[in-house]
Every structure is written in C-alpha cells, then in structure tokens.
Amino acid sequence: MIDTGAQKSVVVVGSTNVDLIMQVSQLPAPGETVGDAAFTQALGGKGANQALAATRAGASVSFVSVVGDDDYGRNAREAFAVEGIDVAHMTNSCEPTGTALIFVDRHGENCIGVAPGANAKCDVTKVEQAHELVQTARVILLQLEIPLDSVRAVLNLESRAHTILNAAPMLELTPDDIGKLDTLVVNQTELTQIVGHCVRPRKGKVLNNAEACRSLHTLGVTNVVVTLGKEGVFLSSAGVQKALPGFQVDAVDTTGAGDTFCGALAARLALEASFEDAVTFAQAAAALACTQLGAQSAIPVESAVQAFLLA
C-alpha cells in the first residue's frame, strides 16, 4: 500500500490516454490507406507517461489526472498503482478516457492524433483539491494536454518545488507563464513558437538555439532544455550553454521518448542530481525507450539506464 500522506518527491499533473498504435511500413499520406498494419493497444498520455518514467527512474511519484468512468480509466488507475504511483488524486469524469491514435513507420517515426476526452476535465478545481500535495513536492512536472488554466493554477500555488513544464502540445503561453518556471523543456519547433509569441524578436531575425534560450531567460526561467531527437539536447542553464550529444541506438519506435526524458529528468532532480547529470540520465532513458515498441511499455527502469550509461 502507498502512504498517500507521505511527501512525494515528484508530483505530475497531466493527461492520461489509451494509445491505439498502428505499426505500418510507411506513414499514410492524405487520402492513402496503408493496409499492412500491426495493431497494439497500450496506456499513454503525456502526463501518465512522464509519471511512470519518473517512478521507474527512482522517484516517489503522485499523479493528478482525470480519466473516464470506463474500462480504460479503471485499467489505467490499477496499472499505475501496481507500478507504485500514488493514484489518490486520479479522479473520474463522465467524459471517456482520452484516446490517442498513433501511426509508427518502419523507421520509428510517428504521427499522432489525440481526442482529449476526460483530460479536458482536469480543471482548476481538481488542481486546487491537490494543493497540499503540490505544496510539499520537491519537483512538479507539467505538460499541456490538460487545460492551460489548470497548468497556471499549479504554477500559482505557493510551493518551493522545482517546476518543470514540457510545453507540448504547444499552447499560447505568456511571458508570465515562462517566468514562473524553473525548467522549460521544448523541442526545436516549440522553442521557435514560444520565442515568437513571448519575446517577438525583430521581424526577419532568426535566432539560433543559444540566442533563443537567452531571450527566454530574460523572462525569468532558469533552465531551458531543447530536445533535438537523436542529435541530443541543447542545454541553457545558469550562464552555461552547451550541446550534449545523443546516445546512438537502433530505434524501433520514438513514441514516448520525449515523455521518458521529462519524467527521468524530474526524478533525478528530485533525487538531487546536478542539472547536467540529470539531463544526461534523461537522455539515456529516452534513448533506451526508442528501442522498443510503445510508450509506457518501453520506459526503462533505473537499473537499466545506469547499466546503459556504464556500458
């Protein structure tokens, strides 16, 4: 049994989905039918994936989420509890559990469509009901598959926690949102969109990663991590900017790799690793996640990541 009154080192507030995965030879073009698919059903959602990744990376995790009053929702709660996640703040909605339809090609690339369902009901009231949990966390991990007002409500709660936002899928963040973060995790496209919306560089001016991250630091965020897929990450933190190369693996499916990165990063920061060491661990975890099909099923445990780093 989990002691839900105990301090949780990581609190994840976010989405839960069921993933319907089609593994195909090539991603279908508009109007095209690809008829050679292999079908898999699995649990997913950025919040759920990141909560599981943080747990498997060694953190004590509590998950705030809303699921449907359906088999998918019940299965998700049971599966997360078995993994050791505190699910006391997972609640039900009359809306169906969120659903993602995922196509994965033979190179491991994917395209995804998401029906939010119950995730849209993870509202400000649900966040406020978890305020004591949030206030005692060491790390708070957020994404943007729940209403933006709910994310802002978490950021507005008084807490000494290290706040991490994975700004995906992209919503219209404000400079004030960015300024309330300790760490922002984005990919290249999301970085460009946030800078364009929040900083508005001179018309026609294209910023490189270093310039873009510096512009975000002026808004108050301490760390910016730009994920670059197999190329690694660009890290901008406390006056230090550097590119960290990626780990080379034979990729089978990149679905969930970014979520694995974020959850592992949160866990290692909660366990008091240095920021760069936490990023390196997260990179290794994400690389390993690419070597198996699926999102949650591919998330590695802490010992596997440590062994990979030592190999």
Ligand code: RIB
Contents of the next structure:
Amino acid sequence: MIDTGAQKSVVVVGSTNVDLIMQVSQLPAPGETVGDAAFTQALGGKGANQALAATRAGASVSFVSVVGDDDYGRNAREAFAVEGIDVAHMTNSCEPTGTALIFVDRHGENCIGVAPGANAKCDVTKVEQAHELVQTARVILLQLEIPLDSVRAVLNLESRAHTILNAAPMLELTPDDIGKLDTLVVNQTELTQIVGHCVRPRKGKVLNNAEACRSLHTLGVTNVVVTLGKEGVFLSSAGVQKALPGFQVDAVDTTGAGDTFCGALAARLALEASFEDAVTFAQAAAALACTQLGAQSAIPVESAVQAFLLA
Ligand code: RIB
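Previous: the form predicted alone; requested now: the form predicted together with alpha-D-ribofuranose:
Okay, now the whole complex, with that chain kicking things off.
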C-alpha cells in the first residue's frame, strides 16, 4: 500500500529493463555456443529491482524511471503499481524499454549485457520534474544504469534524505560524487575501481577493505558497505568496521541479489532501523533472493525475511 506520509518514504531513481534470461549448464566462453538453454522473460533493471525490494521490505516507494512506449514499458508500469509502488514519475520515451540479456549457469552465477534503451533518456529534466518527491523523501536510492548526470542532479537537490548509491554498473565517479553520499554500496571489484579512481593510492600499493573504506570516508561518505557474495559484507562507518558473515542458502540464481540487498537496506533505514540491523535484514533478503530464478520474482516480502532471520 502506498503511504503518502513522506517521512517513511524511499525514492528510487533508476532503470527499468526487460530481462531475457537463458538458464544454461555453463556460461558460454567467447566464440562458444551453448545449446541447452531454458528461456524466461521477466521484468528487471537495477532501479526497478531495488524499488520492488524496498516495497516488499515494508517501505512506501516512489520510482522515477523512463520506459519505452511499448508493451514492456506498459507491463512494467502496471506490475509495479500492482505491487504498491508509486509510478506517477515513470515516464515514456520513444526509445524502447531497456533490455538485459542474462545467462545463468547451474551454480546460479550469471553474466549480463544491457542495452539501456529508454534508460538513457532518464535525464536531468526527469529528475527535476521529480524534485518535490526527492526533497521530501526519507531515503533516496540510486544506481548507475541511468546517465551519471542524472544521478548527480539528484545528489545536488537540497534534501535531508539519507542518500544511498549502489555503484553498479561502474561509471567514472569523482571524489565530489562520493562526498555527497551517506551510504555507498559496492562489491569488491567496484570498491577497487572507485578507490583507484577517486583516491589514487600510491602506485603498486594494494589497500585491504578496511583501508580502502577509510580512504573513502576521507572524501565525506559516512557508510561504505562492501558486498562479498556468500562471504557476507564488510561494513565501514565512522569508528566502526566489521565483517558480517553471509547467510548460507542453496543458490539457484544470484541475479538481483545485490539489488534486493540495496532495496531492503533503504527500506529498513527509512523505517528507522539501526544501520547494522538494516544491513542484517538486507543480507537475509538477498540470501533468500538467490534461492529462486529471476530478479523480481525472487525478491522476498518482509514477513519471509523476518521468519528466515528467526529460523
Ligand atoms: O542487477 C540485476 C539486473 O541487472 C537485472 O535485472 C538486469 O536488468 C540488469 O540491469
């Protein structure tokens, strides 16, 4: 249900895709054809997945996104509205809805190629049209499947919201971008890339996670969460650094697990959980999301996560 009380709201500005999923015995190598795929089509996109994860985790969510004037776009808007997401700021473009081609192997690992389509039209104007929403949100959640200028435009709006950036897929962020965030969520590769680009450690110097996160804190970001797959997360906040182990599940498909983590984290922060409790909830939600095929169909509801945490 949509809660119009803005004080509990999460605003997600990001992508919508249609996911074309090939379940294969093994990921094709360059030049190889793997002929045993089972094919499924589903809604996806990092922005949409995160908006849905935040909704299912109990927050009221508004989603700012651009889709094509096509069946995929219409289906997406309708499906998200049915889930209770405020879709008033989902708009159309003449470009087709974004498309992701996803291979998933028998261990649940994936590789993904994305054609941005209409997501490339989620420009600064669209962000400015949603400025009231952003300015009254409790938590703002961003990823990098829309133009970087649009992400920056959101961060530049005057707002008291807690800002979270999931820096995926990687774009050339600057120290100034990092300094505007309350929370940065990255995987190990993204952490290394951002530190290399924004902090530029001495040539040949390899930073461990604790050092890398500390170097990002000097740019102004308050919390850095490094997701480590089934190993758990490394959490770094002012004065506190700790590793939180992962929940062990039988993974069928890890697609969207990171998105589930981010959406659930945003929701729990909006609902005033402590940072560490929000991270633990998000880890449990992400673990459950790995137990089913697909990104959005696998995102658990709040009660399922609570039950998993108590089991
Ligand atoms: O993070 C998973 C998502 O990445 C998929 O749903 C796909 O659309 C790509 O954007």
